[in-house]
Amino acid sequence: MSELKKDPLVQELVDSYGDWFLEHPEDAKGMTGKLYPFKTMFSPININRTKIKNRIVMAPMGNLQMCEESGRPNEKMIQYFTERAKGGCGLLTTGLVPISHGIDPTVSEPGGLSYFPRIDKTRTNLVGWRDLASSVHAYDSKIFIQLTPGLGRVGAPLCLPNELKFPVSASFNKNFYIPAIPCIRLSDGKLNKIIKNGAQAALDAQCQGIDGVYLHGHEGYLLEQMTNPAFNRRKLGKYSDPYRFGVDLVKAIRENVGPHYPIMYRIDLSLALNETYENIENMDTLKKYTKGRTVNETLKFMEALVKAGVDCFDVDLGCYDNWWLPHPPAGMPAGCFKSVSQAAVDYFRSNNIKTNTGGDVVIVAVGKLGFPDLAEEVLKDNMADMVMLGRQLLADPYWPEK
């Protein structure tokens, strides 16, 4: 048997979170202002050409339910952004959209009812997402739609007994909530017709006033199960290339939207399965999933993205089958991911590589940042170019006015 491809930064990660919190009590952080008045994480960045009032970025967080049955964003929606940007964050984004509805059977209710909002089907969802984006305006913020080109093997398996539908996938993987219930291969011409729903979503989007586009590409979803070889293992056909959807929907995406609107892409370096399990090849839901991309090979991944069009990564590690990891609890440190954003970013600036505008691919740090010393610090240091948060903003939208 082959030696499982392990990276000795994931590795010294994941090992050190366990313990963390009992070895180093003395690095836990607190709501101090000693770097207080900020400046860095109050000063403007762009995005492409989008310029953003400070660096701090909400992130996407579950929208289930803030939608009309039709998927029309509804009033609790429009007020919970709205709450957000007024409390003086920069840039908003948007939890799932899919753009897979009719593909992929786990995103949609029977009757053809949503549980996520929708930015396709009617004019009366789009006018939603209008009045979401001027009422966001109206403080100055920013907000970005998270488009999703579904959810794959870690939907919800429901439409198999609601409608005798089996969930889809890359490849014949197991769902990732019932194993025994197997996911459909995606042929290349749904595939291409995602493809086409999500340039389409994004010019719609931009219609209606929203800045930017956010690509979920992170977490095991259904556009990490097409870019990442430990769930594509295609041996036909053009998206056999493991990178390849990735890249052609941001190349479509892009050629709808014009050069100077905003893509963003959230991406793990690594899902860390490897790290993670000791005995993985042993395990029967999981010994196909070994051969995930490296860190090196997910930082050529996002240099290609970046030459599709994206501007614009957050990233951290993980998936479903670890979910500890992209929701840190409170064993792991705060600023747990910082070196991984480190990483990105001296990869595009030691290689000058620059974005289709000429600027500097714009990289955001994500995990338990919400202490204002440490993301200050983060920025300082050039660890990233904005600081996400998520439960802070949850807990207090005016985080950012105090």
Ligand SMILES: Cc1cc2nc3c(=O)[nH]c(=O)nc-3n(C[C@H](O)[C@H](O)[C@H](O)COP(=O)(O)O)c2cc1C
The other form holds:
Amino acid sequence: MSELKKDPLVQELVDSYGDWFLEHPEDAKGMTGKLYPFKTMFSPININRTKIKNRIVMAPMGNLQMCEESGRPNEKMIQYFTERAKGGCGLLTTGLVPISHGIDPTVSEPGGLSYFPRIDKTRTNLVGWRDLASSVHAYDSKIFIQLTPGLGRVGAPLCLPNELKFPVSASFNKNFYIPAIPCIRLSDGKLNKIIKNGAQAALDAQCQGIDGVYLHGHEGYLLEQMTNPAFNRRKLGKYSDPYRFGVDLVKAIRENVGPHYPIMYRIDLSLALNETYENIENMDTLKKYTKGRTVNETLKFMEALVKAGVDCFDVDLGCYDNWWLPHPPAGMPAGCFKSVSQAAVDYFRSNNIKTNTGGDVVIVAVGKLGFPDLAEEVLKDNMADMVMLGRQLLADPYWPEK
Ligand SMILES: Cc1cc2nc3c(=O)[nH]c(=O)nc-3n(C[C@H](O)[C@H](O)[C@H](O)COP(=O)(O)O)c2cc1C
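To test you: the structure above is the form predicted on its own. What is the structure of the form predicted in complex with this ligand?
Below, the chain from earlier opens the complete complex, with every other chain and molecule after it.
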């Protein structure tokens, strides 16, 4: 049996997580203001040609049910984001917005309805995005839309009883929730259509005043299923090159939106499966997924994505099959992925890799960063260019103001 690939950085991190909350009660309080007035955090930064007034990014968090059944963003969604704009967050990002209706059956509801917001189909839907953008612009925040090629193997398999459709994936992977249900391998034609939809969605977002697009390439969703050899084990066709789908999607978007519109990409540096499971090779549901990208391979892939047109990344670790990791619970330390963003910063800076418009690739850190001194330190020490907050901004939209 071949030796499992394990990354020393990932292994060290995973092994270090555990009892942070119990062992470091003082750190866990953490709302200290030693570095007040947090000069770096409140300095502006450019993503491509777009100026963001501070370094705080609101993490994407699914806007399920924040839309009409057609997919038009509703008043609740506008109020939710406007509140965070009022609270002072420089860059907001929406939760995932699928671009694969009619292709990935797990993203749609019976009858062609939607519980995800949509940026396709009708002009009414498009105008909802304009309302959202203009509302947050009133408070000088910017907003990016998170586009997702779909859920693939991690989508709820309700499509099978409801519509007699199997879920889909890059290869014949088992469905995450009910492994007895196989996912059908997507054809090149359907994947081309998703890319076309993505390019159109990006152009529509741009036309409606949304400030940038953000691709949902982490955590083992369909974009990662296509771009990670753990899940993409295709032998035939152009997408048997596991990086091709991601690169082609970015190129198609860039072609549609022109050189200066921000493109952000969310990626995990590693699925960390080999590092989190001791016996993965003998586990029925996971043994096929041991050949994921190593950290170095991911960095090379990110470089290819920059060449294709990406301006900015946020980086984490893990996927559905070790769900705790990308949604760090109490036992994981605050700033748990700061050395992960540091690895990305170091790679791009030491190799002098620039974006297509000649700027630095902006790297965003995520993972329990809602402690002001810690967030400032991560920025000051060049471990990242921006900090992304999820649950903190969910709990307190006014965290930046405070
Ligand atoms: C309620 C909730 C919904 C989420 N939805 C998404 C999503 O739509 N897209 C995505 O990429 N990540 C999603 N995430 C992950 C977050 O963006 C973020 O990476 C994670 O919560 C870690 O950041 P935090 O420690 O600041 O909360 C979600 C997280 C939460 C808590």
